[in-house]
Structures are given as C-alpha cells and as structure tokens.
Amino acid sequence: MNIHEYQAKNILSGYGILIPKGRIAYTAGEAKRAAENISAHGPWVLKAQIQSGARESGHFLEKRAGAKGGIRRIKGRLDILEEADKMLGATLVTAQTGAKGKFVSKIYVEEYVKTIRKFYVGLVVNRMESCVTLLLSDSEDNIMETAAKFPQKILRVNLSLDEKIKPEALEKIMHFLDLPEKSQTELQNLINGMCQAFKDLDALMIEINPLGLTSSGALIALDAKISFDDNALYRQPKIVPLHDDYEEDVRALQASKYGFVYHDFENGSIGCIVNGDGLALSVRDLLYGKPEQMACFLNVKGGVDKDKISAGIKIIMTNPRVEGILINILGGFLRCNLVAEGILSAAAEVGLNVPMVVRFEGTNKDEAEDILAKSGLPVLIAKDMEQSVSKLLKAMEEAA
C-alpha cells in the first residue's frame, strides 16, 4: 500500500524528520488560505498529489492547466489562485504513470525551502541479505538509473532495525555525502527516525528525495514516500485509513476487495492468473523477445472460495486489452479444483472468447484437469509453463 507524499510527510515529521510547513487544499481558494497561513510573503510550492514520481517533468493532457509541470514554484499570492486552478481537476502525465496519467483531485501548499545541496535517502528491506539496507546518493536523480549509470554514486549500508545506527556507519555516510560536520547529529537523528518508523509500520520502503541540505547544516525532506506490507495491515489501524481509493486502478480496487492482487502493463495482449508473483514473473521472463507481451496479472491467494476464484478470472476476461489467457497455478493451500470451478463459472457468466491455456501442479491437479477436460470449454492444458507459453502464442496467432 501506497501513500501521498503529504501523509508521509506527516508521518515522518512525528519521528523527528524535519519537513517544510506545508497544508494540503481541494480547492483554488483553499490553497489561497493554505499559502497565507504558511508564510506572509512566499515564496510557495504547489505539488499535485498523486502517487508517482517525476511530477515537476511530467505535463498535464489539459491544455488549460498551461506548460508547467505537476510541482510549481510561485511568488506572489495571486498566482496561488491562477496555478492552483490550473492543476486541481486536470491530469498529470510523468514518467512513471503511462500516457493515461492521473487525476488531480488535491494539492500540497509548501513553503519554498532555500537548500545548497540535495539528496536521495532510502530504506528498504533487502531480502538477498535479510536485512534492511540504507540508499544514499548525492544525485536526486532516478535511483534506477543512477545505480544502473553511475553505481559509485550510491552507498548502501545494512542496518539492523533493533539498534541505533553505529558511529563507524554514521562516519561512513558523513565521508560519503560530504556533510559538514555540523550536519552529523542531524544525520543521525534521520536515519534513527526512519528506522524506527520503518519498524513501527511494517513499512517496505521510505524514500526521502530530495532530502535538502540548508546552509544552517539542517536536513530537510523535501519529498518523501513511503510504502507498506499489505500483509501486514490488519496490525496498522491507523495506516490503513490513509489508502485512496482513487488511486487504484479499477480493476486492482475490484481485486484487492477479494484478496487479490492485479497489476497492469502499459503493454501486451496476455492476461495471466497465477498464485504467486514469482510465477507470473516467470511468464513474462518467457514472453521476452515473443511477438505478444504480458498485459496484465492477477494473484489469487490461498483460502479463498470457488465464487471469489470467478471474480477474480472475470478481472481478467473482461479487460479488453486481453486477446489471450494463461492460468500458472502452483496448488497448495489453494487447490487446483477450485481454480477449475471458477474457469467454468467465470466463463457461464461472462463467456470465454479469448484463447485459453491453463496449467496446473499439485494439488488436485489431477481433479482440476478433469474438470475442465469435461467442461466442454476450448481451454488448452499445458504440462509446465514452457508449454503453456508456446501454445498459448500458437492459439492466439491461430486465432488473429
């Protein structure tokens, strides 16, 4: 689960973080209001909230909403109303969120902080060393590129959540980042913070870019995002009222409603139902180079019932960008009949127009196959996912 920058914000000014003052506004005039209350003079930023990066060098589809990006720096307080009005109600396009953009509904009145350097500071969970890891760079550019580019620019420190950050560690991020000796316990207020509130919130990453660095030595986060383990939720009441529905695609709100999780691909003709991430990744790594491309993927989890299995293929059947589908199911707590009931369900309501390859292993695989092999459908069955790869591509370009 995802949340806006101005939330996480607040969550982390509540761990000692410092961060501009700053009021969130649904309206022109309330942005107006927001300004005067930060600051009598100026100047403000205006950050278009929605959840993506890139927001200053993305554009809006909207000719009304002018030139300007998702994040804009004003001076006077006229202009508050102008560019304000501009944005809300407009769509913003960046990098990360496909030509469709999004919509915004809401922006985040900031105080413009004067900073001489900037940063990125991350944390994740790295799971390769069961541990989690501390990203900093002195570029504020993608993380992605930078460590693809220029993997020099980046520092990555293991940290333990159950301790403070150790002196030798601190001093190696002094070193690293070229901080003037005034900014130390600064550094280390921040890193401690974002550790504790990581551990708190069961978070799966922080990310603070641009962290600034003022001339007075202060570090102030500039940006900030954070993201939470879905799983675990049910133990973070007070997160969970943060989520925006608004956000979410369609069809990744219509799954997460049964348990499900669905991803979309700005590209590709396949829909893929797996019960696992690892499995629908394996796919699309045998789809690379083919002529057709994962368009999409559901994961279905174990426990759930022969009706929410038919909600859930009903996700997929009836996305229109799918002109094939490919069913990976490793049977354990969910069992293979049950996916099989669901197809036959699914397909009664909705039909089955598209080409279908599904394969099966362990339990009640056996069953499952029977099941759709008297169904009557024209549902393809495949032994591994090499196969099911190759006859589903057969079908479809059959079917073309």
Contents of the next structure:
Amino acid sequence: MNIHEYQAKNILSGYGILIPKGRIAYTAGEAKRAAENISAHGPWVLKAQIQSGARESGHFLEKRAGAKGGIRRIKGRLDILEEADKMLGATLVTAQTGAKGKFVSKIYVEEYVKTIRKFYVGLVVNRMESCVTLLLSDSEDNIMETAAKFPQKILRVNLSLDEKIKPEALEKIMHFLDLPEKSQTELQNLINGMCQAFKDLDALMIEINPLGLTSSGALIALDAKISFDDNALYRQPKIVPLHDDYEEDVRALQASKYGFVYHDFENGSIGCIVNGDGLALSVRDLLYGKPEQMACFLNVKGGVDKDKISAGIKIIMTNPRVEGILINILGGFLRCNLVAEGILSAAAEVGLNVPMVVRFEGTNKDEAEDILAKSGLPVLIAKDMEQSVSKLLKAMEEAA
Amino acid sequence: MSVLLNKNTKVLVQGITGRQASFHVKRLLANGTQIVAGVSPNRGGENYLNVPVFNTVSEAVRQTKATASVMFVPAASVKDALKEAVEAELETVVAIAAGVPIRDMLEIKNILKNSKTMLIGPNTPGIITPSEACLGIFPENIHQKGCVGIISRSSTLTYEAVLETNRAGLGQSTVIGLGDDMILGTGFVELMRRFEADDKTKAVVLIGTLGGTYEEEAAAYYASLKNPKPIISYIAGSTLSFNDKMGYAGDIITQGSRTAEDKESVMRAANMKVVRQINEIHTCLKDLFL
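Instead of the form predicted alone shown above, give the structure for the form predicted in complex with the partner chain, please.
Every chain and every other molecule in the complex is listed next, the one we just looked at coming first.
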C-alpha cells in the first residue's frame, strides 16, 4: 500500500526527520489560508498530491491548468489562489501515471526551503541478504535509471532494523555524500528515524527524494514516499485509514477487497483467471507472438470462499476490454469445484457473452468439470495449458 | 532415496486442529504420510483424526521423535511456530500460509541462521516425494514416482512442472515449492545440493520468477559443480519486461533492472538448459533420456 507525500512527511516528522512546514488543501481558498499560515511572505510551493514520481516534469491534460507541471513555486500571495485553482480538479500526467493521468483533488502547500545540494535516500528490503539496505546517491537522475546504468553512483549500506547505525557506516556515508561535519548528527538522526519508522510501521520502502542540505548544514526531506507491506496491515491500525481508494484502479481495488490480485497489461483482449502469478505469466509467455494478447489477469490465490471467487470472476467478465476468458486453475489448497461454482453464479448474474475456456488440474478437478458440463453454459474444457490457449484463440477467431 | 522426505519420515503438524488443516491432514494420512503428532495450544492430550495432539512442538518431538513439520498455522503465527520448531531442532519445516509479513521473515531468517532447521516456504504447496510422503497441500492425484527433481519459486507452476515430467514419462523423485513470497526460507542452492547427492534423481527442473537473484545464485553454484546432473530451467514471465509495477521496486534499486533474459543468460552460461515456454520442459526431458 502506498500513501501520499503529505502523509509520508507527517509520519517521518514524527520520527524526528526535518520537513518543510506544510498543510493540505482541497480548495483554492484553503490553499491561500494554508500559505498565510505557513509563512507571511513566501515563496511557497504547491504540490499536486497524486501517488506518482516525476510530478514536476509532468503536465496537465486540461488547458486551463496552464503549461507548468504538478509542482509549482509561487512568489506572490495572490498567485496562490490562481495557481491552486488551476491545479485542483485537473488531471496530471507524469512519466509514471500513463497517458490517462491522475485526478488532482488536493494539493500540499509548503514553505519553499532554499537548499545548496540535493540527494536521493532510500531504505528498502534486501531480500537476498535478509536485511534492509540504505541507498544514497547525489545523482539528480531517476534512481531506477541510475541503478541500471551507473550503479557505482549509488552507495549501498546494509542495516539491521534492530540496531542503531554504526559510527563506521555513518562515516562512510558522510564521506560518500561529502557532507559538512556539522551535518553528522542530522544524518544520524535521519537514518535512525527512517529505520525506526520502517520497523514500527512494517514499511517495504521509504524514499526521501530529494533530501536537501541547507547552508546551515540541516538535512530536510523535500519529498517523501512510503510503501507498506500489505500483509502486515492487520497490525497497523494507524496506517490503514491513510489508504486513498481513488488512487487505485477500480478493478484492482475491488479485487483487493476479496483478497485477490488484479493486474492490467497495456494491450490485449484476453482476461485470465489463475491461482498464481507464475501461472498467469506462463500463459502470457504462451500467447507471445499470437494474434490475441493478455489484457489482464486475476489471481484468486488460495481463495476458499465460493462467493468471493464469484465476485472475482465478475471483475474479469465485466471488463470491456475482455473478448475471451481463460481460466487456468491448478488446485492444491484451492479446490477446483469452488471455482466451477463461482463461474456459474457469476454467469447467472452478469451473463457470459464471450468465449470461455477452463482448464482444471488437481484438487477436485473431476467434480469441477462435471459441474460445468451439467450447467449448460458454453464453456470449453481444456486438458492442459497449451490446449487452453489454442482453444480460446480458435473460439475468439470464430466469434469475431 | 529421495530428498528431505520419505515414507519413514516422522511428521508432526503444527496447527492441526484448524479448519483448512483438517481437510489436508486427512488427505496426507490417506496417502501414507507418517503423521505421528499434531500440535495445538491447549488441545494437548486429545486425539484429532486419530493423531495424538500436544501443546508444544518440544513435547511432541520428545514423545514421538518427529523430525519434520508442516505448519498450517495462519500467517500471523508463522514466526512463533517457526521459533518453536527451531527450538525443538526439527530438520525440515514447511510453512504453507500466504501473507507472512516481510518484517517477520527478516526475523525468521535470523532465527534460522544458526539453527539445525531448514524452512521451506512460506506461501508454498510444500514438499512431496510421490507414493511416499507429503508435507503440504499437493494434489496427490497428479504425481508419479520417478526420477526428476523439481524446485520451484512459483507454487502453481510447480504443478505444471509435475505434469511436464509426467508427459515425458519420467515422473518425480521429490518436488519442492520454495514459495511465492519475496523472502524465501530456503533458496535453490541448498536443494540442488541435495538432489545432486540423491541416487534416485537423474535430472532437475528449476522454475524461477522475476525479482531477487535466487536464479543467479543457482547458476553460480551449478557452474562450480563437476559433471553435474542435467538441469532444465524456466523463468516465468520471460516475455515480460520487469518493471516496478509487476515487481518490487527495491529490487531494481538494489540490483539494477534484471529481466528474465538476464537470468536466462546467466543460467545458460552455467550450462543449464533454459526453455522459454513451460510446455517445452517435457520435450527437453525426453531429449535427455530417450
């Protein structure tokens, strides 16, 4: 689960990390009052709160929002009203949002902080070494690109969440970023604060990008992003309410409510229902070079509730891009008959108007095939994965 | 012989009285797995499905000499259940539950470091040695006893790989699902070592996925072996570019962007046979043995 910049900054501030003064605003009037409250004379920064990086270099779809991006520096108090009004209710497109962009319903109003240098700081899970890794870079480029092209520009420091950062590690970072002596305590507090937040809140990733260095040696988080471990939300009652439903694709959101995972691909016309990501990906591999591609898949995981499975199947059935459905279930924990019953009840509710091929294997396979055969639904049964793909492609060709 | 598990392995079930556990335990018993004990707090002294139940793992091990455990406990209890298993010095533990928090896994990996216990999973179908024993939720009806070992990072593709070995007419020696999660209890290498030493295993199928460098570790280990058994590998999503939408962005930042192709080329360089579609595995196996 991801949260907005203003929420992430609020959390980090609670762990002793320095952030610029700021307030959230839903209307232009609120933005003006927020600005006045923050500082008497500015300048200020207006930041569109959508969950995406590269907001500054992004652009709005609507002409009325003006040519500037999603982060705007404002000098005069009167301009706050006008600029906030332009941004609110408009659609911001960035390198990460896709062409549709994201609707801006709130902006974060901040004091402008003058800095002399900027850095990337990230704390991530290092799955291979079973620890967390702190990543630091003074490169201005996108961190993903830097990681791929110039890995030597990133300093990686493995840390334990159960200990404070060691003096040697701190020294190494001071040297790598070439920070002034007076920033050492600030750096120490920053890293310990990030680690503590990571541990307390079951984070998967905390990024401060950029971290600013001021002329007085202070380190201040100019932007912040936190991702949380969905599997740990049950023990994070303060984090759960920070979720913004509007940030998510409607179908992905629906799927997550049933404990399933929905994934959309950019092109394609085949909707796939599986009980494992690997299975979906290998079906996608099989479709490689074929006339129809995978549009989306739903992973029902080990779902054991017939009604939930039925609701999941409807998510795929009602997707207008889907012109053919491939259901591929290898039952272990999940019993195939529950999926068959789920198909029946979903079809009864929303109808089955496109070709559907089903391949069952494993737990209660025969029972499941029997349920479908007796239902009278025009569902094709395949005996293996290749056949499921070839039968569906043929049926889709005939239907077209 | 087989790997990790055979018909003589004494197995205990942690969380035996749970609803899902009972469905699968019945199946395991019917198929011959020697389940000698169940563990369920405050249920000690009972008999459940004709299996004696104990309050703690240590007590169960003392009384029954069990050496392996399959845990049907919920995700939130996996860490504590694993601690108990490690303290009782069980050799092999399988965690079935999906959804174990990453922070718990980081702690679990620390607990395992200096222990005698190997954890398989979490979020795995488990381990099966066909016609002998199963620690997990594999559908027994798809397996055939044979000579191919399977190690897989994708639970559902584990089954698919099983079907491929059947199609080749070779069957399986032992099948191990490493789990679908970000952090695995055990990676490929330790299990490759076991299969290499197992006289019943003639070849190994290795199923990888995007994210992490488990496959690269496997390739490096394989390259270090003299005259090893043949390995056929498939990486799910080989036609997909790895991005932060599908995978964990932290992987990209820590290791640089690693696509399935990167993994495949490292594996090829180590002399593994790499297939680009999962249904090519059976033809590859046939080529090896016929």
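Whichever C-alpha set is largest while still superposing within 1.5 Å between the two forms counts as the rigid core. Everything quoted here is computed from the prediction, not taken from an experiment. Positions refer to the first chain, counted from 1.
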item: Displaced residue check between the two forms: K383, CA, 2 Å or over, core reference; value: yes
item: Core-superposed comparison between the two forms, K63 Cα displacement 2 Å or beyond; value: no
item: Residue shift check between the two forms, rigid core fit, Q51 Cα at least 2 Å; value: no
